[in-house]
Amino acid sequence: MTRSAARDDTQHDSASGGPGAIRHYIDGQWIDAANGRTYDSHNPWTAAAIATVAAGDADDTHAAIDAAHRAFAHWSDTPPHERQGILLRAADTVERRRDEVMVLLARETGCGRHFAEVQIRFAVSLLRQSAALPYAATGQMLPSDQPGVSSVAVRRPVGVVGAIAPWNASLILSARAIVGPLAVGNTVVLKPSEEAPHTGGALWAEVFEQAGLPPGVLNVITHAPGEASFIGDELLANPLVRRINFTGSTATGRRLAEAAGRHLKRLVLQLGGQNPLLVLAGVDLDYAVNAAAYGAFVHQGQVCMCARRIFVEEAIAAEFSERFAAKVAGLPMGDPEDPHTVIGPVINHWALSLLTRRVEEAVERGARVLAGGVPAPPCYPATVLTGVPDDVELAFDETFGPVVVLDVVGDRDEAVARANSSAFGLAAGVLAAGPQEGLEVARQLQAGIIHVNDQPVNDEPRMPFGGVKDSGWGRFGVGFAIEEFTEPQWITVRHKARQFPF
């Protein structure tokens, strides 16, 4: 099958929503897994099979890495205007396919209309902002104490970058994993989640193929559920891969970091979060309720930045809790393709089971349910708990779904101390009576991202996105791609002969 035919088939299947074939994309070709295996991808709302997906392993990954390595020399030397043109055409393609992509996101990941629009806007903006990177200054003159010597520091692309992206914001997070590295001259091997092989993988291969990206510059390898390690291990061990970026759980990120250390391989890690939202006395309660509901339940709580714990000052706790519980109880739940739906399905049965178990554990230990709390497969309703003991999983681990814990604190100092007691440090929000108080509190919080007078779910392509503590290291963002995905190189030029002592 030719490349164009494979691409057209995939587009037709995704547009119609019928079962299709998602293959690997290696060296500009759409191909089956070398082992011949496949798995079925399912719609989380209907449970219907929506695609047959190549179930790759280390052999496919090795082939993709080799293709990326062969393509690197030419791509890294491609004139800036050509790289820029490809990125801009890719942005136009995503924008043109907007309606189709919204359907794909709903049917593959249960993503509702609002968050699908957020993802598409971000992806288009990321591509257009990144189109400036090929023209970014890549070096500087350095003063030297050696007479007659010119000394420069230049930035060089590292080579092959391994990109591992999750399912929850599949369009955004796969784009973020590949666009920056490509823009500064690297080649990429992308491993999307098995839950989002199209919107997190094959779709980007389609988009960049249409934009004119040369073969081998971007390669996409998919895998069956439970088999990510076949691909991840090859990315870690293969010496041709010089950087890896990973967005996902802290447990997996820690394992990757330990293995990467043995290979002296640098990582960019954006991991989990137990993100606090501080609601302080004097805040506009209507605004605080709406902000908290959005921050906790956008995309049914399946966003790494979502508020997981709300710390509210005692002086306003009773009124805030009553209003917030009423707001949450009224959030519409159901089909993600219905534009009125706020709470769609969680990604799979395992996620639903985990939510159910953790809420039941908290209630058995004395927590009180203010809203929700009863599963409605394939959905879990927006749920608010209070009085959750500190030693149950909801209190200290990231629970990826529409569940938030509300804690009453005596004052803002206690709120800060409770927020900082978490092992995580990704994002936080502070709702205060005014910006000055909010900023004073923000300076005390241990998080990589803090939003004053807003909830934690915010992102822009150029901003330094990443966390501290168990939430990872390094930063994604257009403004930081050069630092993360290039290496500095020191070069000197001597303008007259040097006198050697022997």
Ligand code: ADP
Contents of the next structure:
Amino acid sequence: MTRSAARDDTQHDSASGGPGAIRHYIDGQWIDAANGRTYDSHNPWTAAAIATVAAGDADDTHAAIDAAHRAFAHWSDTPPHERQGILLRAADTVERRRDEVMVLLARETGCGRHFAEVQIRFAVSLLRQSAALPYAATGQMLPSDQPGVSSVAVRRPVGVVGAIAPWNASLILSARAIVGPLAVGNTVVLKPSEEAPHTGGALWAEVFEQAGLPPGVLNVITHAPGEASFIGDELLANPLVRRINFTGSTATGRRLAEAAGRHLKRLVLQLGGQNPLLVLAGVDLDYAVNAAAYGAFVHQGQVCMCARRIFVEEAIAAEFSERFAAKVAGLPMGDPEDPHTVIGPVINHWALSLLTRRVEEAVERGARVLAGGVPAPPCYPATVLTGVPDDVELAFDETFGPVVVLDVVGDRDEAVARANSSAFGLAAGVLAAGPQEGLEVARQLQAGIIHVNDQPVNDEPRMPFGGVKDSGWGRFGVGFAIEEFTEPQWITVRHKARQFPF
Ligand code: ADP
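Would you generate the structure of this protein in the form predicted in complex with the ligand, following the form predicted on its own above?
So here's everything in the complex, that chain up top.
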């Protein structure tokens, strides 16, 4: 199968979910890597090879950036209603291909039914809400102290935007990396994760091709595992790329930010989290148990917003822990295509090894396992640990998977202090006796996103999505695309000649 085929064929190819080829999408063409190399991507549940993927490098990235640069003048001048029409057609296409996309998400990333539905709903809604953006980049008439001068500030698209996305919520996170920038008139080079070249890359090229996006406006470059820096370095160094957005780990984000500093290139960075869930006395315990289980284990804990540490007040700790552990131990594990599965496979064997090692380390240092804790390849079971010392990796670093640390705290002030002691600051949840107490606690938490009477995993396309501290800077969200992906430009027009002093 090749993705250079006619549109109907690409739909059929994807629908099969079977072995296929994923090629670069550059200037509206589906092409192999210039070096001719490929790699195989695998189904994390069956371990079967599912696609042969172009293993590109800096040369392909260079070609994609050139194509995006050539397409910019026309795209940035395209009337808003045409850009809007493309976004709305792309939303319709995703909706029409819903069932096929759910299968692709399961087979490529181990994504179960619930989270696949969340992703598809979000992506469609993001596209529809972003269809208003082409009309939203308005300017201002500025009062000037100089007589006879008209002074305006307008918003200009920046040019070529580099978009680097992760695998875990591949559909959503690649969508938000490209849709806002495109809607406000930029052209894009997207680099999906090596773990999601289809649902985070080629699929979006297909959808936008089907929606009528002109060649060169969106380009997609894939690469072999461990070779992301070939693409990333070119996106950073190439002067035609004017802005980069990145979603991924703090370690990679830090590396990109250092290089971007050298090239004076602005970034949006949404990085990792060690998200706290505060469970305070007076809360409805049934609700708290259900919320904590969802927050810690949705998509087998592979969401950046997942609750990683639960701080529960002493007065309710014993009862909460017992009920929570019982619920977690009963979460069904297995095939992500089975609609009853809650805990599917983790993304790959490195992820499984990391989870295994970190849990073992915590247990050696005195932690107690309340649920799970024994790997079941390719899955890791939903796991709850308590008594984890603050200086083991599980306690202070993001561990992407179905493991949560439960801490008992004396009161709510201690819960807030422990939560804020993290280097991260992405998302938090506060389960309190009522909204007033929840809001008081929320105001004290150092996080970009806080949900009162809910767990941390929530997202809507319009909202300011991003963190503080080691969780990054800048915000994704339809309401923030203009700030992040356009540049203000000040223009004056002098209506009569000026008197110069010399
Ligand atoms: P995760 O743990 O979510 O995979 P990563 O930061 O490793 O987090 O990956 C997120 C994205 O960053 C992926 O697309 C990955 O390929 C990419 N990436 C990893 N290393 C680099 C790099 N040196 N330069 C550019 N992109 C990178």
